[in-house]
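First comes one chain, alone, set out as structure tokens in the form predicted alone.
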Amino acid sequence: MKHIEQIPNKGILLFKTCMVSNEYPGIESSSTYAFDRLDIDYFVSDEQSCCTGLGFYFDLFDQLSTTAIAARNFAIAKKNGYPNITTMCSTCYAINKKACSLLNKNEEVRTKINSIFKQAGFDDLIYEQNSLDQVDNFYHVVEIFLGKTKRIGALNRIDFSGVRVAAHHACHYYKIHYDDVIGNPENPQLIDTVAKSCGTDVVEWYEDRTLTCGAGFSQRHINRETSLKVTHAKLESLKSAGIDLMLHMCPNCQIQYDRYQPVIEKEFGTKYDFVHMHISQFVALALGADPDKVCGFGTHSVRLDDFLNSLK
């Protein structure tokens, strides 16, 4: 199990995420803005490729292909001297953590990938058993912020008092690598702790807190009715809790809540009065980032204008 004391402050490769880039680019610009303000040493590589998460969970990529791509990305991080890979997406986190484990522990997979790399002329990327330190050097951006809560609180420029906040800790963070979660995986408090550092009124527990967002990747499309029923149930729980803001750690979850909240309002004949942010957007906003130019709130489906205007 990870501990806060292990969270790095330097040598961080900020792993680019396709769902962030295409749906909410403000999450990436918010992450870099926050890292700059918090004096975190990081690097963004143009050589890095997608983790294949969408393709993998839609059964378009097999595990070997996904692991080979991950191995290449790990090599890029190591080559540039930024071995602490940090993601803004819980799916990138889950995909890469599994690839780390396979490369270290599964000789058949490792042999096949080494063969692929040799054929491609990547002799310098060959992996040996237990040679991959990314197993212990892989983080989610919320973990990085968790190690900086005191500084975030000290630099906070916004009065969040009275703002009721609820967190959605993504399944691909706390349900897949169960033994590698900071705190209690049955009741994760990472987002809550970061939000508290800025003086918000955090709703630490609400009905259906651990319920999935309902996306399920392909389920959003092939079982749309079931998918939206799950999301509707979660939104109803949040409505009963009387929240103003829901914080996320995964762009896929944010898509499910933010993009489909207006759809659910129409199809289920209801109305919700809360808005959505990724934890990176929240931290950047607290540290003084421009809501549009940096946080990119204009890309959201649920408008944040009234909420932002209510902040002091």
Second form
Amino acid sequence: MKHIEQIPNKGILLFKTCMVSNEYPGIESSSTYAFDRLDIDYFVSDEQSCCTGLGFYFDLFDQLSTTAIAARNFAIAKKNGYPNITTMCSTCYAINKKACSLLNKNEEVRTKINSIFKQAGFDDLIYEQNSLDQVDNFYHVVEIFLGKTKRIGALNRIDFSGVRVAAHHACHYYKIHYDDVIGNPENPQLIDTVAKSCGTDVVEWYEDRTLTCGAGFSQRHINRETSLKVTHAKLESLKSAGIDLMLHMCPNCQIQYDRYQPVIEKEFGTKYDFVHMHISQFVALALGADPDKVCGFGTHSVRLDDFLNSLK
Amino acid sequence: MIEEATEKISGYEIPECETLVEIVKKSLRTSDNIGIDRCMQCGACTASCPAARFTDYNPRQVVKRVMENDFSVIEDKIIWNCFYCYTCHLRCPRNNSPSQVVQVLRQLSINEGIGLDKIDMLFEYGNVFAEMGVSTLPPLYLQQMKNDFDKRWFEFKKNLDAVRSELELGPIKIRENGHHEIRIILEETGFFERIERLKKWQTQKRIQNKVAREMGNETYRTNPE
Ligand code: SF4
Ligand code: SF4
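Complement to the form predicted alone: the form predicted together with the partner chain:
Full assembly next; the chain just shown is listed first.
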């Protein structure tokens, strides 16, 4: 288990994520806004590529290629002096951790990848064993926020009292590398704790709390009906819990809930009156960020206007 | 069987072994200490599996077939129902991971030319990734989203660059010091050769299926040899 005391506040590479960049760019601007206010020492690199996770879990990318791409990103993090790779997406988190573990523990893989780099003249990319640690150098933004809850609570500018919040902890954060979760992987509380620090009324448990979002990588496309049934089941359990806001930590989950909520309303003949945000957008909003110019709520499918107007 | 071009990758994904259990244990995709041969058929995986809740898929059963070395499991379309949510991986009391087992089965399946229709929408993904350094959703997938979502979403996608600059974010495309590092890395791991092989294969399969259809007999599986 990882402990709060281990969470760094410097040397953080804010790892760019394809689905944030393409679907919810406001998650990235919210993360940097929040980090600035919380005095987090971070860096965003224009050289860092995304993790290939989407292709990997679509059964297209292989583990060797994914690990080689990760090694290139690790070199960028180290070269710039920001070795604490911190992601906004749960799949980037899991992919990078696994790649690091392979590079440290599997000599054949490390040698193979380093020989590719050497042959191509990319000497600066060569991975030295244990130059990063698969536990101590990999974080998710929600962990960074968890280490700063007191400060977030003190700087919070919005009265969230009475706002019913439910958390969806992303599967690839707590179910893959379950030994490294902060807290109990059977009932992770990271998002809940951050939301509580801003005075929200957090729904502790709801039916289907641990159910996957339903995106399932290729499932949304090749088994669309099942994919939406899963999402519908979860949305129904949130409706019964009477929530106003659902908080996420993964852009793929956010697509599945925010973009597909109106689709499910239409196809299942139902109605939901709650909105969605990523934990970074929530923290940025609490710290005074502009809902459009920083949080980028205009890119969401479920409109947040009424929700935002109801806040004092 | 898959040819030289893809063997570079296959060796890591699907090492040459006698049994399915051995392949699963040695594949780079699975955890070092995966407890496949410790599975006690308790069904905790199935009890917590979303795919089992909504379809006929049953991870305990899939693991059983792997333990029995039943190669026909790779031809069973049911393996394409897993969400890769890893709930089974978290819950299994024997440190097994049906989620990772299924990933290996799908790779075996793809290498046999089965199930290419489940991934062909992504064949161009590697090129886009090599060019941009960022993954984007494949056109077919995007088309689905375009059908599903309202016009506002489509407008946003068209104006993505403007939206990003309003949020003071840089360009999506990454900087590579003029090296094309990503393309070269993926060429050297054998990624592109494999995709080209799969693409060719899929085209052959379509032609064969067309002929078979005309003769009143459609095939699901195609082995080019
Ligand atoms: S939970 Fe683990 S031990 Fe139990 S049936 Fe599933 S794979 Fe086997
Ligand atoms: S990863 Fe697949 S088998 Fe495991 S619980 Fe999720 S859907 Fe079921």
